[in-house]
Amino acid sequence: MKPEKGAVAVVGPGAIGGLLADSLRRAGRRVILVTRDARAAGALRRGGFAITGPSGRTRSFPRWEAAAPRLKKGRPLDCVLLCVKAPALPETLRRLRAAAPKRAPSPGQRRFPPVEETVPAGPPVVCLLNGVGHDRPLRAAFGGRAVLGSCYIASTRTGPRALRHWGGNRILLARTPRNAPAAEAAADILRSAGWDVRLYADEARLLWTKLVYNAAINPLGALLRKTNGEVASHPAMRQLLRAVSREAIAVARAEGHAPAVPGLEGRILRDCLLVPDQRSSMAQDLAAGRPTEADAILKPLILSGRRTGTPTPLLTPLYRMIKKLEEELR
């Protein structure tokens, strides 16, 4: 008899989290959606959501009963997938701490113990956030259960409870000496749901490769208000895309994190053309009136450029323009 599959929690069931949740449920897992608030959870329990795949076919889920704004204490889980945006990470960790069992701190112990001590013990916690800088708080929270990763999946929220998967199915997870068992367990769970999961030994290089990728695509699509395909197809926009890619790659190399993908500049261009109707996540955030991930994607490259003496004549104004648009939305 095969062992019973345990539950998986998806924290942040948006464009990526919703896809992962759908695939895991179809693979026979119980999937708990952890939403930003009780209203969002109630909407999912009542109306579910719909996913349109690369073929154009739409699957609808009338109800998703296991949706809540927080995890229940003591719930056994096989894996936790953090799919929130970078600006939401501090609040997400705070909510996890708030949901943890209360106990009197021992002498000398800080008031809020690491999440690793209090959330349901054991399951890997996979973080698929864009950008860099989230590794330290995650390791402080989850210790050897923290698994950082990058996904190369083109997905868009087309409505409050509707997603469009344009293509892509690759997920890279960092396996280090500290988190190897957790990384391997998480990889097995995601593979069972049909994802192309690969383990990578250099965590920093993995994250910086996706950082360059996002820095090239996201701000241009948001500022030009064009899809990835439109940016990559227009001669002038394509030239700008290549120039931003080269600048970001130069910064990453100077920082000591050469891209893990050979010919990344060309790969970025090709990937944009493969999903011509996809809008960048920064464009989606600005359109929805949400803060972008500019501080997690563009700012680290600019600061690194200053440290290493690598010019950022394109990344710096792109960052400033995105931040200006964010201010106008407040």
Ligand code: KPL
Contents of the next structure:
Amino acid sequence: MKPEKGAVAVVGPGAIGGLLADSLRRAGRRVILVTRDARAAGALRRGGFAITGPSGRTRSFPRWEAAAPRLKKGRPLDCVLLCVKAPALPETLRRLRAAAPKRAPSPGQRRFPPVEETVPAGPPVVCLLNGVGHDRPLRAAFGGRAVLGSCYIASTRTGPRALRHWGGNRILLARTPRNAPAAEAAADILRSAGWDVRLYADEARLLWTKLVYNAAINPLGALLRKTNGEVASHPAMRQLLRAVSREAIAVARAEGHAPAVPGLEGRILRDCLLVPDQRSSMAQDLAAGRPTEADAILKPLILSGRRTGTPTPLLTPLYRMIKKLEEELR
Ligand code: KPL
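Next up, the form predicted together with this ligand in place of the form predicted on its own?
In what comes next, the whole complex appears, and the chain from above leads the way.
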């Protein structure tokens, strides 16, 4: 007999989390949305949210099961998707640790590897955060259940309860000797909801490739208040996009994490043109007065540049300008 599909918790149902939640629900999963506060949870329970897909068709999903600010102890889960932004991670980890969900493996089901004493056994915890530097806290919190990854999905929050998915459906997950069963289980769950999931052995390279991608696209769109397509189409902005890409690629190479994608500079440009109306997550955050991911995306590249003697004449001022605006808009 086929085991019944268990529930998936989506922590941070924003532009990416909401999209993943919607796809899992349509694939027949019970999905629990975990929001920052009780008010947001209440709004989702009552009103749900609407998603406009790449074809322009809008679907509405009212009546979500939302549990804020934490998951109930002992609720059986097949997977936890951590979709919060980098600045919210420390607080989110504290909340999750306080109510770590458990799932006892049933006979015939994949077993999860032993984890640190302080960490209860449980479902894979997939983290699709932009930037680097979150690997340690995640492994400290979840041990071999932590699955780090990157997604190449263009999605925008167009209103408090509305999302727009412009395109892209690739998710890369790192499968290491320590987390292999969790990574494989998570990949199966996401694939069953229609995502193009690839497992990749070199976690650092996977994260640094997305780091370069975000460092090139996000700050420019945020500072210029332009969509990714506008940045890539305007001759002067495109020149800058290319130059920032080259700078970030040089830093990643010097750090020993050469991009996993050949010709990344051209790929960045093409991807921006493929989803011309998408605003980067940093542009969305800055416009909404939220803290951006500059410390997780730009700062590590600047520090690495200093360490390896790789100049960062563009990344450094971009970082400073974003931080200045962040401060002013707070
Ligand atoms: O990851 C993104 C982001 O906005 O953070 C991309 C894929 C670059 C889309 O803009």
